[in-house]
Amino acid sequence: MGTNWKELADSAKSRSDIYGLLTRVFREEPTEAFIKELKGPRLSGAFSDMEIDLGEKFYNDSKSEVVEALVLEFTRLFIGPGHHISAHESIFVEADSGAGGLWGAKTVEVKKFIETTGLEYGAGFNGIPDHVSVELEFMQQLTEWESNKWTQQDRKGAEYCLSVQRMFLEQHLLCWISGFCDAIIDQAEMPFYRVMADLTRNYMEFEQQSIKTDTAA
């Protein structure tokens, strides 16, 4: 049988639709327009085929109610002040090693790998690059390359942007996004990150399982 082109890169767009969900939400806090995409109908009858619940106020309350509540809600999880959760690769890679902070050795890591891809940041990127955000937006550009390629026909190219994906996978998101997920869990107070994290685990849980299969093949 010849190849299904188009299967594959439809398969890639979706992977690249779902990373590119993920990074918005833990890039900031929530919009209105954020919001109202989430309640949809796209994506909220993705939802419901998942069996994904995002809790009775989401859906009920305006969405001026929702922005504020899930604002206050990153606030306190991602910000702070006091204690919260820092969504940065070398924290939690380097913590127990006692050098875990921002701008580690595992942030030199990320940024030389994003940089010999030869993709770049976005306009006016002032972050910093092991962000949980900014390794999900490079996945979402890696398998939206990868899908490009499929849809040129060029298997060498597409295959090229899977070794990329499953090396950056391997030496960093996969190393850490568990523990970033598990830590949201734990302290969320409302169903909306709790939910969204939970998602996230499952998602890399998929893509590791994803990875094996295709490294055996």
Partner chain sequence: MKKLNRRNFMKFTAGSGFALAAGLGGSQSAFAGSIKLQAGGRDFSPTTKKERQAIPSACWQCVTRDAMMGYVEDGRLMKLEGHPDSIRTLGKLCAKGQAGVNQVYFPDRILYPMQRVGKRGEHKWKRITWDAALDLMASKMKPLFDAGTPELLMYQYGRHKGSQSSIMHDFMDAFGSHTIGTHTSVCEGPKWVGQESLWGGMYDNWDYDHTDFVVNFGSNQFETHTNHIPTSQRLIRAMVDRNVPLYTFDVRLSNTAAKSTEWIPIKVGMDGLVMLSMVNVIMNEGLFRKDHLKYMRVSADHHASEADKIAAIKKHVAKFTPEYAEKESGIPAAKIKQVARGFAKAKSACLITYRGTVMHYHGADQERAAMLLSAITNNLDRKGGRVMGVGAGWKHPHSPKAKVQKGLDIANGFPGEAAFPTHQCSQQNLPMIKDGQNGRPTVYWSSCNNQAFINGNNKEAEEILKDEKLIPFFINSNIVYDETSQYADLLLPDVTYLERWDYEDMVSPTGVAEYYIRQPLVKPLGESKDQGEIFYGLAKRLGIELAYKTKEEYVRQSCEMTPGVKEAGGFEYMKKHGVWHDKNAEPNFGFYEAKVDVSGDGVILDKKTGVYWNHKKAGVSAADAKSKGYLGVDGAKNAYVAQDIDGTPRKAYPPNTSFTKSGLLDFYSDNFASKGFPAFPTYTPIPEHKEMGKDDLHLTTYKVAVHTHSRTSHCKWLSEIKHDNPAWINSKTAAERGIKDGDSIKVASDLGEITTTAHVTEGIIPGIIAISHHLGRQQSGIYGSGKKSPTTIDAAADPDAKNMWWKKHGTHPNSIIPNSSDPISGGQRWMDTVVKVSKA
Second form
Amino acid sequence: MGTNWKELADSAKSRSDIYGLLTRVFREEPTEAFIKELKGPRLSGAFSDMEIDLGEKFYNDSKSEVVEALVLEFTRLFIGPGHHISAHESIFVEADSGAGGLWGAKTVEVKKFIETTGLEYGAGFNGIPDHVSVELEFMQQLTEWESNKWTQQDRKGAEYCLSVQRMFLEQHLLCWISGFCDAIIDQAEMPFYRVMADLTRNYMEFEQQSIKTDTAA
Amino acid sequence: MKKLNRRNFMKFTAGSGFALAAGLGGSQSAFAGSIKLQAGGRDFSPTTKKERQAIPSACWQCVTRDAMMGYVEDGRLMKLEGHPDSIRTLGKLCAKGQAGVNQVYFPDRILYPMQRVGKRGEHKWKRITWDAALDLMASKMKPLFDAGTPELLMYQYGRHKGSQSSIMHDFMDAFGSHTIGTHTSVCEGPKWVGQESLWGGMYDNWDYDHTDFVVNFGSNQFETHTNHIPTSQRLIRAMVDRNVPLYTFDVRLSNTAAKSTEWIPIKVGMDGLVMLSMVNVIMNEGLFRKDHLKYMRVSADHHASEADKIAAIKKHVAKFTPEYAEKESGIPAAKIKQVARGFAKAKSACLITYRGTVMHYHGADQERAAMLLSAITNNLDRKGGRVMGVGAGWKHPHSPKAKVQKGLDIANGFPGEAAFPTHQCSQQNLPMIKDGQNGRPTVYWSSCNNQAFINGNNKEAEEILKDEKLIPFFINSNIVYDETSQYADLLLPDVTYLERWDYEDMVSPTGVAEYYIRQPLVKPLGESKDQGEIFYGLAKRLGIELAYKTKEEYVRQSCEMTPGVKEAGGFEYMKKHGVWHDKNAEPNFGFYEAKVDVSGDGVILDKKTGVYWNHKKAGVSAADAKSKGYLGVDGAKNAYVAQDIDGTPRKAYPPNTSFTKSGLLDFYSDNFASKGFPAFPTYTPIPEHKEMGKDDLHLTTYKVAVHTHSRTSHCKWLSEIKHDNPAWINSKTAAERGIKDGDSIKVASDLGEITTTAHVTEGIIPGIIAISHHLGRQQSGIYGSGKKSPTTIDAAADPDAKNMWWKKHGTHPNSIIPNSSDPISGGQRWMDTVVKVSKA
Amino acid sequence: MSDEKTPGISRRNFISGVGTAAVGAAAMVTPGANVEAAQKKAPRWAMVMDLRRCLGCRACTVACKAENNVSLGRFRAVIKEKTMGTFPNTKKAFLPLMCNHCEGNKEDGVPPCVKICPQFPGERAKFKTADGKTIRYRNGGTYKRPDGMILIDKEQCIGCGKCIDACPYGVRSFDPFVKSGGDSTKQAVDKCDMCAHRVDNGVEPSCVNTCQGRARIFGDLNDPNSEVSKLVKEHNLDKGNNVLLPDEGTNPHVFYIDPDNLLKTLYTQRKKGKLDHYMDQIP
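Please give the corresponding structure for the form predicted in complex with the partner chain, as opposed to the form predicted on its own shown earlier.
Every chain and every other molecule in the complex is listed next, the one we just looked at coming first.
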């Protein structure tokens, strides 16, 4: 058997890392530490390779200025008051029963899906269960576990993790994330969230392609 | 941005700081990590291992009405559990709730309409169709409706709550009868009357999640309570997790007393006195808090200064020294002081009371003492204290009301019996019918109320029900043949709560209301039918228009019109999820401090009381309003707007019940004074107790964890655990009478005598005898009484019946307890009976 | 696995995708380090009874009756209560009892009920662990599963009743509803099985689910981060004193947090040949 276990594990770990980054981006307002990391040599190198440009001000302004501006942008985009983008699946996916809206039917589906895997929402998490960052973090976990399975040379386990990812992507994340990203790109005033939304969309398209390929294989 | 593909993807991520970045910035993971079994929400068959269908619904074994999940297998109800998403119950259910399955499937269930064929009480029945039953009912009711005497239809109910209550009232309004009897005065009516005279509302709960100290008088909260599961689990959690002490004053070592930091035995009827002596200690030692004083009225003057108020309270309680309380209650003065100090010094504290405190002569006043103790320590409607519970505010459809609206004055006791029977004087409903001075209904329909078992002097109730001259036509809706239904002319098979629709509204102890529904877990067994459907069947025959055809439709409409529930998705949402609450709602602690806008048209300030009220809403001119004043205008309380508190209009405590009062807590009550009762909480000795002979004992009753008063003895899993109710008696008291554990004993009151068994124990004070009041059934199917009911269609319905092993069924104490009411509230004085006990 | 990739896949399939136990599925996708230990072997299910929190409310007793359709006349779980002392210094206490799911003595690791079963050791059986590994064990009328549950196979049971007498705790009784598979003239033996049908599907036992005091804590002792493991550690429950009848050498896996020493004052060993101490009655 020519299985390259390490390559499979690394690939899953890379996916997990991207999901982790996106989770962080959408979970809450950035901190200085986070901005520092994004400006750091390793990430900025990777970004420029991919022709991802966060704008001049991002790189030139001080960390505290960047944070201050992005906190306002985050609040305006995702929190309100007033018109904002509610980052929840149930808002973007209209349920048949009319049970849409915050904490809708989709919310419960997501919550149940996640809890069925043995995970539970942490006591400190007080958001709504189908927040975009929750769904991304769930994918981060699933891909990380997949990576662990490959490392243990446990093909069955890893494939099982993959099948759960596939189900979650198809039933949930892929159904709405591009609409969510479109809304951000449309409404963002600074490059940061527009670019991150673009990256998210880009990455999710890649994931969608990967799933298809995997299924065919 | 480049498109990501397989080739550049790894390059993009490899060695990058993504992994690190993701962990930065204090962003908390949404998930907890370790293996965790799900607490509930799913269930499986132990035999086939198949997953059972899960349906959210609501319990109804007792009035707590926990939101729950039902698990169904091939159309049969198998299991019940707490609803995992309920903010009230946190997914828990009690023993009674767990036995709910027994309510659907017990061998003696009434499943078809039955018409009496022999004499009343001869137990001869024939099965009839629903059409025939409805025709028969309509034939009795139509003449009343047509003749403009709708009040001659009386509806008597026990537990009707949520939509079960509102749909019944809707039908009775559509028919025009206000002759409606309840049961609350045999439960805890005096408690509510005491609270309403102060709060202007009722239903106390306790914020155990934040409290630091708990004192309990006469409540068995760990076994049974009107809000049992939501409150008791929070109390034990506070005790173990946060070392919150619980002191229980009780005549008996209940499970609650047993789990308390300390059980403090107290003599019968002394709760109010001990509370007042605690007030005495707290006032004289300067341990009181002034915060709530501005919302309290403690003398005739609505505008008394803080210093005046403090002086007045001290004066009122001056005679209730701990030493005096020790003499009367048997509790050492030092203990009273210790608990009083602990209560006052704690950051926050809860005071619990229940039947042990209030089912007495002047029971309503004892509850007022409990409120006083809470208020002077600033533990009323505050975080961590005694709080007015918050329930769901459902909207529901209304049918057109009949033109003629009348009622017989027979629900509130005999003339002069009770001054403020705001929760009726239901133990006297049947005696009033017998008496006849205020008229008699010709059609008497009772539902979920076993009057011939639950009231005092229940043998008399039986005789009245049996008498066709007193009650010409008697309809009983029931699931079980019981002490009452055996005398019915028409027996209607009710659905169980596991087969019907309802919206529900029981209060939440967290200060945030929970909306929840009950939905059928299985199809109604046999031909059992919900009252809602019966109302429609009758309305059609009577030519009355109703706003709904079925109970389901009624509940659906209610869901679609109730704010919050409607936006969440209405009926479909509730069907799927069972529970809903406003995620943004804050607990209502401190609600009384809310500032109120008094600029509205017609709002004026009443100088005497400090009440802002709307004279236009009250329907009087400005001049009249001024000359008569707020207290002088009938119905002015319905136009209450705010209370002036030190120059600021605040919500305070609106008079939302029948008591006319200001927005202050009326610890000085004109209402009470005007009827010759103590204006300020006091200690009034119980008349019967003053005349007790040396050999006389007090008789008290109580509840255990596995039974409701009268609706669970046919539940086999409960009766298996508790089917006999021997009388608790202290070893010393027993020895004085030569009684040993297990002896047959006679208990005699002025009313009569029962023979029961002695349970000699150290867990009760000397000088009393205590008998639980659930058992001693003469009917209630084989599990309840050992007797099969004559209506049984198929007694073999439960293959477990042959495994029934217990032969004892207990002795009912109510036949030696007279119907006698608290003259303030009309509450049945369960705890005041004097008896003689001897070896049989 | 490969044909389970369509989105229409049902939750049941999803749950039971790997191995017999859905807990397996849960464990599979549970984060790394914490679970490593648990993945190499089966879980070791255990119960901690926190007596400080038991209210004597009997919800567990009745929940068990309902969950398992236990016939009248016997119980799988009971509360014992006792009043002690002299008025006014009277106390009352509660002690929940169930099958202890004993590990068995140090020498052979077989509890007495299993040892005496004529049908044990029976056929070889396989237990799938969380990560899909197989542990082999012997079944029987009564047997110990690798996850520590002492179970009864009513098909194999011959209704001889020897295990009823062998159990020092008296938790076993004949089930009047079920004939023993091995002898159709006899009734099968029955007792608490920790709601294996729920646990195998990732759900807590019924008595735990309904316990309002949260006096019953159920979980995996092989997972150092489980609540039971933490409680055992915090309260030193594994020193042999916090179980029923430690001198029997049965090594019970129901542990009691017992600050008031109720195990000594309240528990009475069954009388030989009798099961009446295992009836739940409120005086």
